[in-house]
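Form predicted on its own, single chain, as structure tokens, below.
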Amino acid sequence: MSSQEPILYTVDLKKYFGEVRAVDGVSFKISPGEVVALIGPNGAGKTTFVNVITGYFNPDAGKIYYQGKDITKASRIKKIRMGIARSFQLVNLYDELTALDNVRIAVLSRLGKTSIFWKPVERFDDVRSEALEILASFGLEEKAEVPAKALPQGERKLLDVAVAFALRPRVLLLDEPTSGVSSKDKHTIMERIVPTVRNEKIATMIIEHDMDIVFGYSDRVVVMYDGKILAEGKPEEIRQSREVQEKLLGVTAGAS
């Protein structure tokens, strides 16, 4: 784990749905520039945990701290303005608009100027320039004028992350950024995302099921199981953990 002070941490966070303990006492920390993979089987509570952090759900108990401040009760919009952004497993784009316009909207939203989006674009060269720079960071500069719906799935995933990045977050939460794409495209996506977030010292948590991606790109791995943290550590520590192998891979004790 990074030696820096955490930018975001949770204390005994809980979220229940009836009898289902989706998040059951999770204490978690992430530091600036750290890339953390959050893994676990379906139903482990990973996405619910992210939804609670980002304000889509209110926790039933526990605390969330960001830059040393208690933000447990802050709204989703307030958390975005503070610097906590996310992308989604199911890409959330304006399909009829170009890649450039999708990013421009995010830039204008960050600046509190969404009401001027439909005015002539040439009046806002600074916004356009920033949006183009962001697209270039994710290898999408040549697709600036292409409608989002016309992009292949891998580039749509990258555009979704670029939109979140345009909010200039200090914490970025990515829900399966490589799902639904080819193995080659998965590595292309990660080779764009990871250097960019590390260069900007953005604390990044990635929900991911592909273990090659998890072990190849993360600084630390956190394993959730039945709403709790089962294990956490460096990628190689998690790879060698017998408990993780048993719970996630069905490897029985004593198996070679």
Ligand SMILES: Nc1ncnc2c1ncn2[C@@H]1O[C@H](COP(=O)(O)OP(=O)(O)OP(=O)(O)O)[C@@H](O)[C@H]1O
Contents of the next structure:
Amino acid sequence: MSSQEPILYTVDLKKYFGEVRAVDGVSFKISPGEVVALIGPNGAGKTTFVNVITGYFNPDAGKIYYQGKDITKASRIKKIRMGIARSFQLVNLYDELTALDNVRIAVLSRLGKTSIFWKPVERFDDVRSEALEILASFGLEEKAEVPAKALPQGERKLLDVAVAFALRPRVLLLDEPTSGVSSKDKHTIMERIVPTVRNEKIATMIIEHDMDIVFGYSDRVVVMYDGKILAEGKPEEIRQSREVQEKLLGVTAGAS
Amino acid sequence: MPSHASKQVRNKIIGYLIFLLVLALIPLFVRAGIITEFVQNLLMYSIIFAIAGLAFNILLGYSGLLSFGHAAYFAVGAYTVALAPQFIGETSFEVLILLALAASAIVSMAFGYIAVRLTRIFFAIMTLALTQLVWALILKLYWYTGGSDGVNVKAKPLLGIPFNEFMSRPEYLNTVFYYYLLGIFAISLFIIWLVVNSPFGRALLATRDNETRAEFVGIRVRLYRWYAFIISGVFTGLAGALFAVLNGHVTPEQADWIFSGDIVFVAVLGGFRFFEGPILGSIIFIFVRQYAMGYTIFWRLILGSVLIVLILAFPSGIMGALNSIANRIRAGSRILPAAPTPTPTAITDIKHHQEGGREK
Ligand SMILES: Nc1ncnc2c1ncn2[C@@H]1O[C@H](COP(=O)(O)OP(=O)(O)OP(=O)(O)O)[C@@H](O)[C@H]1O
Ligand SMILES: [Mg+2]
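To complete the pair, please output the form predicted together with the named molecule; the form predicted on its own was given just before.
Below is the whole assembly, all chains and molecules, this chain first.
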């Protein structure tokens, strides 16, 4: 699979916060259908990397290419419309709205329907059923009418991913979809996410601290350390790499 | 698939229709001597405040933006109706309404363009400051506006029929104008209901609850807030236009920040988390104010204290209190999932905006 043309790649991407070199020359690529785990200790720059790709921050140097085009300077909204979606390390949901609405708004936005003000949202049956389908594929169909704030943490994390998924992206960047939940729930979450994204051949990058999860669900692992890529390869190779073990596994044991 | 939601919607629409029907019967009650003309008159003020309150609540309730400057659009609407005849002569009210809508649209486009760059308290302060501009302008242009004396407004022909020429003013107001007002209220209610229940309304809720997420699903947050601001301003201007004729007199008081506060009051009192909140709030506000004014010159102090107590005791307004009582009663007979307790946006929002700045 990784022999395929990458759908997204970065060249020597940099983002500094004053003295802090959060992302310090990262060249990364991902192909359709691939599930890549991005690992690294706290503060390695993983979230910043996602923030730069999605246009939350402009990079200080380097380039981002998507489907062969330079999108380094493209606006956030453009990138979303092109098919790059993300989820959040700290869930970002519409807390007062139901799970259904959280997903439905993303569907409406993707279809360019959020400016329609003359027709009740409930009259868009196709949008509603698509949103319900998406909820179902994440095992949340029973929770459709529950306000996001009333969901348990594990389901909030899933809903956060479902919202990103509802944009029907070609590249999905998931920032710690399993953080803050029990390790049993971590597996439940991954069992929902990974088959769903594989089905749709979405190039998916998952930031993750839990090594069981990393080795169990990814095709390729990229290790980030101090803003740089320290190692990358198949899960087996990474597991056996001495350098990674020294620099990482000790650190990650206590990580969030 | 007839969903739970659509059944709820149907019940609501029936409720609104009954409410409108009761309002339509009021002149008959007056004729029968069940209620006085004075009460009907207060109801008319309530309906006008309800339009302004519903419009205001597109921002507070649905967009999480506290405007402290809605007097501006109200005054622009009112003064347009009061002043336009000086330039275009006396015409039917519809022409003046269209002019009032256009004028308030222009002003809210301009003010909104500036204000939506801000959120939270900064948004409130900016809207307040911009409104003072309108207020100052009305005072300064006294050769047109009559300065602090204001301008008298005659009764207008309605739908081209010069009722004003063959009816006394009270008769005009309590019959034809009443139904005219009711018609416009019904139309406004319908349109604002559509707006907040449309995909656009959902997008607004998204920007209210989580700006960062809204952006990352592709919603242009500022642009949508600006649209909401304009819709809100235009309907507030419409309320102002109606007010000018009902009151027969417009003064800079309608552009005053205290008047902006009254509009806020109406929404918060009724419950800004409920679509109907501002309607209930308006009725209560107008009647309580009337009676409080009769007792004491410190009525504003009283209203202010009421508001503070209310916010502390029932943060979701009277509608919120009624809602939870209703739920409790229903829970007695059947086991129902508790309705989500609404929390005031202005407060939850602050948290979100702060998180939005840097997600870590
Ligand atoms: N907006 C910001 N302003 C200043 N410094 C920042 C900002 N965002 C991140 N940083 C810094 O950049 C570095 C990388 O942070 P980042 O959040 O990308 O790490 P991470 O790999 O996602 O860590 P974690 O595993 O804890 O989520 C850290 O030193 C962090 O303090
Ligand atoms: Mg992070």
